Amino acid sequence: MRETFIDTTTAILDEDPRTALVVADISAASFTTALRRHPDRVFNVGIREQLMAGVGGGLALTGMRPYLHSYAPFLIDRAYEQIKLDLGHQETGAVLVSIGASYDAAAEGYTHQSPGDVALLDTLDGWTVHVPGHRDEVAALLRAAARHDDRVYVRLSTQENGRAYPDAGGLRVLRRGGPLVVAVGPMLDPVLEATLGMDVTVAYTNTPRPLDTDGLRTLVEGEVVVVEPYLAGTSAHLVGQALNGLPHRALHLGVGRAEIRRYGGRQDHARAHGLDPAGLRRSISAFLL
């Protein structure tokens, strides 16, 4: 997906003189061609990501279409209070791109994984929050997102699904069968396997923000599992106003809050959060019964 992403945004930039980048160092060194073509659309702020998002918002004011990039906890968590201010305080608009995700980068410790960005972003009004679940559904979320001037944000991960939906805004309905589960992103390919020979119907979104409430309404008949690859619960409260008046259970499944110590990789973190699919058996299952 990152390949794609510098791929895509380098196209862009040639092609849309309106486009602008924006860096903290974070795979500066692969925009080295965009930025010998435009030194005066592509910056390298350094590792200052509050001044990259500032940066960005005072691009938007002149009319540009600036696009932001870094780890997530670097571009979301450490920049917060830009993107709150310089971005929605001023009524401009960026397009947030992020790699790491919930802890893709495992390895590199804590600071490196933000299981909260899209959290984070709820707090703030305005945000279209896309999660690609293969890298064959990022160019065209990128690509249409240079077309408005809304805020935007589109998290990447290293983990990716066997097969693109790219149409899949809205809740697409891959397995039809009873209860609902809402893969998001690079969840689905976990929960198909999780649910294989369930009476169960699956449905895939790449982008939760906003949330297909009236795609949920028409699916939904009593119980609905929503798996995210972000903090779990994030969108309790989504799924709760569009079920408002329906009965129906809902169980969040995502990363726990406990923060895990030991390392590893990006495999045992999802099975200690119990989003592998064995995890995620057990816990619709029981769910379900």
Second form
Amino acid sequence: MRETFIDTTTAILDEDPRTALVVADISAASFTTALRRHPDRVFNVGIREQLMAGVGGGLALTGMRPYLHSYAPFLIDRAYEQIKLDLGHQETGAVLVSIGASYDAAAEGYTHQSPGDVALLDTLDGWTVHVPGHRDEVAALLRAAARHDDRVYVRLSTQENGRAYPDAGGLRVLRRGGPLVVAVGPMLDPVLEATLGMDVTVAYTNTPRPLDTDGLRTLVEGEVVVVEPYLAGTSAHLVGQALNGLPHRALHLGVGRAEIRRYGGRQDHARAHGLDPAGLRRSISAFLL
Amino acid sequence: MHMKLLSRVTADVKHTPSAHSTLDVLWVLYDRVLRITPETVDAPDRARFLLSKGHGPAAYYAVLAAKGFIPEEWLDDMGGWDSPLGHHPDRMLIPGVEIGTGSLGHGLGLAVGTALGLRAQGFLDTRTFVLLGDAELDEGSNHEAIAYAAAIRLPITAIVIDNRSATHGWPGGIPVRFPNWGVSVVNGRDHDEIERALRVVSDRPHLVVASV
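To complete the pair, please output the form predicted in complex with its partner chain; the form predicted alone was given just before.
Every component of the complex follows; first up is the chain already shown.
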């Protein structure tokens, strides 16, 4: 996904003189071509994430369309007030593109992990959040974001599904059956494997914000399970609102709040959070029994 | 005229240092330096003035009223429910205000992005000014912008109003915190001195310290 982001953004910069890119050393070497071609619109501010957000805000104030990029914990967690004030409060937008997700960088430790990024953006107004589940979903999302001035977050991960669903902005039903299981982004394959042989409906989205609440209301008949690759329960308030007045039970699965003070690989953390197929199957079965 | 308007904003009681320290610099900016009028607040090539020090905006509002950007009547109800003028300015509510501020340490980064955006769009003689307080310099975010602007020789003008309000002070003076910037240190009450410093244009960032 990261390579697709670099290639697509380099092309967007070539095609659209309104676009700009700001990085804070992360991935800067991969944008050498873009930097050379567009020195007036491609900036590496050094290891300065607060400034990166402020520069994005300033560029947007002059009518440009800035793309900002770094590791998720630096892009979102660290610069939260700049995102809140330098973009939202000024009523300007930017395209924030992160890598690292919740625990892609498992061996780097908690400093390089951001399970709370989407929850943080949920405290702010007007953010579209894309969580692509496959590299072939990335380019279209990035290109669409160039054509307006809204606030967009694209959360890239090294975890990918086997198949791309480029048209999964709203809930896209992939398996028909009983209770609804919603899989966000790269959680789709683990969910499909976990629910093999179970009588459930599986729906997928790569755009959890705005959440497809109409789709939810249509698909939920009693039980709903939401599986997200970031903090468990991040979407609970929206699911609750969407199903307001409808009798339902909901289970929200995702990354736990407690820090797992272990290294290892992404799969180890998925297992520890119960987000591997076996863990998901245990949780979903217990809930639906 | 603007002193009378300022009294109107502050109702003659809150003559606080933060409200008044900026008055002379703001007046010189709007009266003599900035290429902006109430008619050109949306012109893409207008001069940009970003008030980073968003607290104590009485002098800012008084100058905006004196120059016709906002009606003088607005000054009478600062902070009121029906008033567009808050204790921190909001760009979405006040014509001519470029950024909403109040939380400190945001203006300089936004100014860097603004200057870069103007340059990328070919507005090469459009200048970007940003005003900070000396206590606001305590915010680390400013130092990210100071270092970066120097490194890329970005011709912005930062004005620091120095009324010695930083908790631990700035031993050695404020200019040493701006390495590789051009520097002017002026009497923040002397309009001619202020104007001369604000008119400096070079190929690198410029700092104007206005001592009051």
